[in-house]
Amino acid sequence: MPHSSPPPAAPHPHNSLTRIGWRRLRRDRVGFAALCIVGAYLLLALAAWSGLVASHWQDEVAHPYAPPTLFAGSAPHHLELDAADIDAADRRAASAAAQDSSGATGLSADEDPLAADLAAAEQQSAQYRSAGQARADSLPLGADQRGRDVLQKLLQGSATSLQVGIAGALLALAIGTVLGALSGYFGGLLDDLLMWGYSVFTSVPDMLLLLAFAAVSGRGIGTVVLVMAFTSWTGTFRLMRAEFLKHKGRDYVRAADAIGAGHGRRMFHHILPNVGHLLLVQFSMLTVALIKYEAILSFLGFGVGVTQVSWGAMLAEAPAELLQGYWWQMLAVTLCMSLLVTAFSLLADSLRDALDPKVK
C-alpha cells in the first residue's frame, strides 16, 4: 500500500499573538526588565493608594531640611532657635505682657482676666517644643522644609503621578479608539467632520493647549485626568482610524457582514481585537506622556491641589531649597522619575516589536 503523509498538524489553540508576543517579550532581556522595575512601581503605588505604606507623609517627623543620614555630617546646617532660646523669649513676652495689663488696667496677675488664657496659651507652647525636641535629626531621604519625610513624600508622590497617568491615558485610550473607529469605519461625512476636529486639536501645541484647559479647570487630581485626557486623544485616533480603514474591507470583516452581523459587533467584536496590541503600546506611550505632563503642570502650579502630592509638587520646591544647598529631595524625584519614565519607555518599544505581527 502506498505510504500515505500525515495531515498537517493543526495550530495549536494557545498559539494566539497575546502568548506570541509574551514568549518574545520574555526572551527579550532589556523589556524584561523594564516589565519588571514597571510593576515594581505599581506594586509600590498599590500599597501607597491602600494606605499601607507613606498614609503619614504629611507628619512633620525631623528637624526642617534634615539631611539623609548618609550625608548627615556634610549636609549644610539649618538654623533654628533653641529650646532655651525660645522658652526665654516667651517668658521675657509673657512678662511684659502681664506688666503692661496689669499697669493699664490697675489689676494684679491674679485678678486679671487673661491670665487663664495666657496660662493656657504658655502650656501649648510648651507641648509643641517637646514635641520638636522629639524630631529626629536625619532620614533615609532627609527632610523637606516643614521636616516631613522624603521618602515618603516620594513614595505618594509616585502612587498620585501614576494615578494619574494611568487614568489619563485610558480614558485618552477610551475617546481615541471609539472615535477613530467610527470615522475609519463609516466614513463620509462623520469622518469629515470628526477630522475637522483632529485638526483643529492639534493644530495647536499640546503643552499650550493642555495650560490653557488646566487654567480654566482649575487644580486636583480629577481636574488633571480630564484635562490630560481631553488634550491627548488625537494620537490613538489616528492610529485607530488607519486600522478601521485597513481592516473594514478584509475577507473576515465581510464574512462577518455575510452571516448578519451588525456594524457595532464587527467593528468592536472583530476588528477592534485584531488591533488591540496597537493599544497596548499607545497606553505605555501615553503613561510616559501623561506622568510628564503631570510634572510639567504641577511644577508651574496647575496640577494637583496644596493638600496632595506628586512628583510635580516636590519639584517644585526644588528651586527654592537648591538656594540653600538643600539638594536631596530634588535628587530624589529625579532619580525616581527618571527610572520610571525610561522603564516605561523600553517596554513600549519591546511591546512594539514583541506583539508585531510581521516578526517571525
Given for the second form:
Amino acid sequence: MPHSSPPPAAPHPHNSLTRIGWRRLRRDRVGFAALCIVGAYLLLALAAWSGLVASHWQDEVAHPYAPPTLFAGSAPHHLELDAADIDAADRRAASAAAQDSSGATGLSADEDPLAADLAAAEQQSAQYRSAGQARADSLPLGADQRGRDVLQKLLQGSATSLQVGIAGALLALAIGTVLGALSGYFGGLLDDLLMWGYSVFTSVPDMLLLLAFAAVSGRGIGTVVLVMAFTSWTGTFRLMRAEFLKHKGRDYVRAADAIGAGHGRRMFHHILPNVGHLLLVQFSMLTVALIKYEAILSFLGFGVGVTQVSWGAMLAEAPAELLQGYWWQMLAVTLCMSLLVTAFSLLADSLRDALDPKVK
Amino acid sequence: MLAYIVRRVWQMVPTLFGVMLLLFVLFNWVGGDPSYILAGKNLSAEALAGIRQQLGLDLPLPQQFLIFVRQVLTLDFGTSWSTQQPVSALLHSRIGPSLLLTGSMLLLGTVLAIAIAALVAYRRGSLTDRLVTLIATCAMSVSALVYIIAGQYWLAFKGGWFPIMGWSDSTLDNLLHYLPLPLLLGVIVGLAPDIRFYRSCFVEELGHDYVRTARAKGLSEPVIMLKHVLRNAMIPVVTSLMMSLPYLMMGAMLLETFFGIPGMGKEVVMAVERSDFPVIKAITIYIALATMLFNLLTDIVYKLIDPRVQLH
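For comparison with the form predicted alone, please write out the form predicted together with its partner chain.
The next block holds the full complex; its first chain is the one shown before.
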C-alpha cells in the first residue's frame, strides 16, 4: 500500500502497486500490445482534435462514391450528372415540347408566375458557378455520397467517438466516486439517500434512460457526454461505496485520523489512492460501453450534431450505401471500431490481472 | 418468506416515487415547454394557452406532479401527443410483437450459449476452447449495428432468403416468415457475451472438490457434467436470466427499428423522435415496475434453487 511506510530494510523502497502493476503489464504481451493500440488511437484523436490531421474532412475532394484505390477497377460506378448533362436533357425536353411551347410546367412564359423569378435565379447562379477543383477518381479508403474522403472522416469520427467515450467515462467515474465515497464513508442518512438514488437509476434500463435524457436534451457532443455520464455512474458508485465502507475502519485510516487529518483528506488523500486501481479497470470498461452506446445513439439520430461526424453517424449512412453497392465506408468504420474496442477490452482484462494486489 | 416479500414490496414504494420524480424533473422541468412542439405551425397565443391549459402546464409544479402521480397510480397516462391514441391501448398493442421477438431470442440464445459454454468449459485449455474464446472476443467488439445492417443486406436483400422487413397480424405468419431473420441476428449479437459468461460459471464449478470426488467414485463424465456440474453452474445462469426478463418487455430496439416490427423498442425510438412525452413516461414507469418485481422474483428463485442462500 502506498501509504504504509515501507520497512527500512526493504530491497525495493518504491515497490508501490502502480509500479508492480506497470511491470506486470509490460511483461503481459497481449496487454502491452493492447495498451500500445489504445495509445496510438489516443494520439490520432489528439491530432485530429487539435486540427493537425483530418481538419478538412468536410471538403468534397473526390467524385461522389469514388472507390478505394485498390478496388478502383472492380467497384460499382457512380453515374454523375453535371450541369452540362442536365442542360442537354432540358434542351431535348424543350425541343420535344416545342410544338405546344409549354415546356415542363405546361404553361407559357407569360402564364407561368415563376418564370421571371426562375430566369433571375438562373442568372444569379451562373455568377457563382465556378470551375471547382479537380475531383479525384479514387481515394485510399474511397469517398462518401458527397465525395468526402472516408479516411479523413474516419480519423475525425474516431476522435469524436473517443472524445465522447473518454469524457463520458471520466465524468461518470467522477460522479460515481464522489457519491460512492460519501455514501460509504459517512453512512447513515446520507448513505440511505444516495442508495435511494442508486436504486432509482438502476430500476430503469440504461438504453431507455439514455433515450429519455436524449428526448429532452438537444444534440451535440457536450450533451451526449452529459447524458451518458448521468446514466452510467451507478456501477462505479456501488463499487466505490463498498470499498470506502471496507477501508474506513482500516488501521491506516485510523492512524490518519489520529494525526488530525480531516474527513476530506482521509477520503481522497488516504483511501482513494488505495482503491484507484479499481477505478482504472472501471474506466476502461466504461469507455468501451460508452463508445458502443454513442454509436447506437448517433445512428438513431439522437447523438452528435449534424455538422459533426462519429462512428455512429458514419454507420447511419451505411444501409443506403450498401444498397447501391458502396461497401467501403461501412467496412472502414467496422474495422476501426472493432480494433479499438478489442484493444480496450483486452487492456481492461490485463489491468485487472496486473493490478490485483492478491496476485504475487 | 412472506414477511420478506412484503418488506421488499414495501421498499419499492420509495424507488417508484424516485423514478416518478426523475421523470417529472426531466420532462416537466428540463424538457422545457412542450406546447411549442404540439402547436406546430399554427402558432398563436390562444393556441399555446389552450394547449397549456389542456396539459395542465399552467398549474404550479407541485400540482402538476400530483397529476403525474395520479396517472401512475391509475396506470392511465392519457393520450399520445402524436397519434392521439390512448397510451395504454398503444402499449397494449406493442407488447405482443416485442415479447414474441425477445422471448424467442432469449430461449434460443440461452440454450445455444449453455450448450457451447459447457462444451468449451469441459475441454478448457484446448484449441477449441481458445478458438471459441478468441472468436467470442472478436465478435463482441463489432457493433450490433454492423451485424444488423450486414445481415439485412446479405441475407434478406442479396440472398433473398428472408423478407427484408415487415410484420403481419397473424402470429403464425410472423413466426414462419418475418421472425426468423431478426431472431437469428439477435441471437448472434447476444451469443458471444453469453458464452463468455456461462463458460466462466462452468469453469469455476469444474474446479470444485465435489467434481474430483465424483470422478474418484468412478462416475462417468456425462453424469458428472450433467448431474453435478450443470446443476450448480445453473445458479448464476438462472439469476442472470431472471435479471434480463424485464428487458424482454423493452424489446430489441435496434432490431425492431430495422425490421419494422411494431414493438415497444420501436415505439420508444419513435416517441423520442416525436417528443411524445406521455409515451416515454409510460414505458419508463412500466419497465421500472417490471425491473423491481423481477429483481424480487430473482432473489426468491435464487433462494429456491440454492438452499445455502439466506434472505435477509
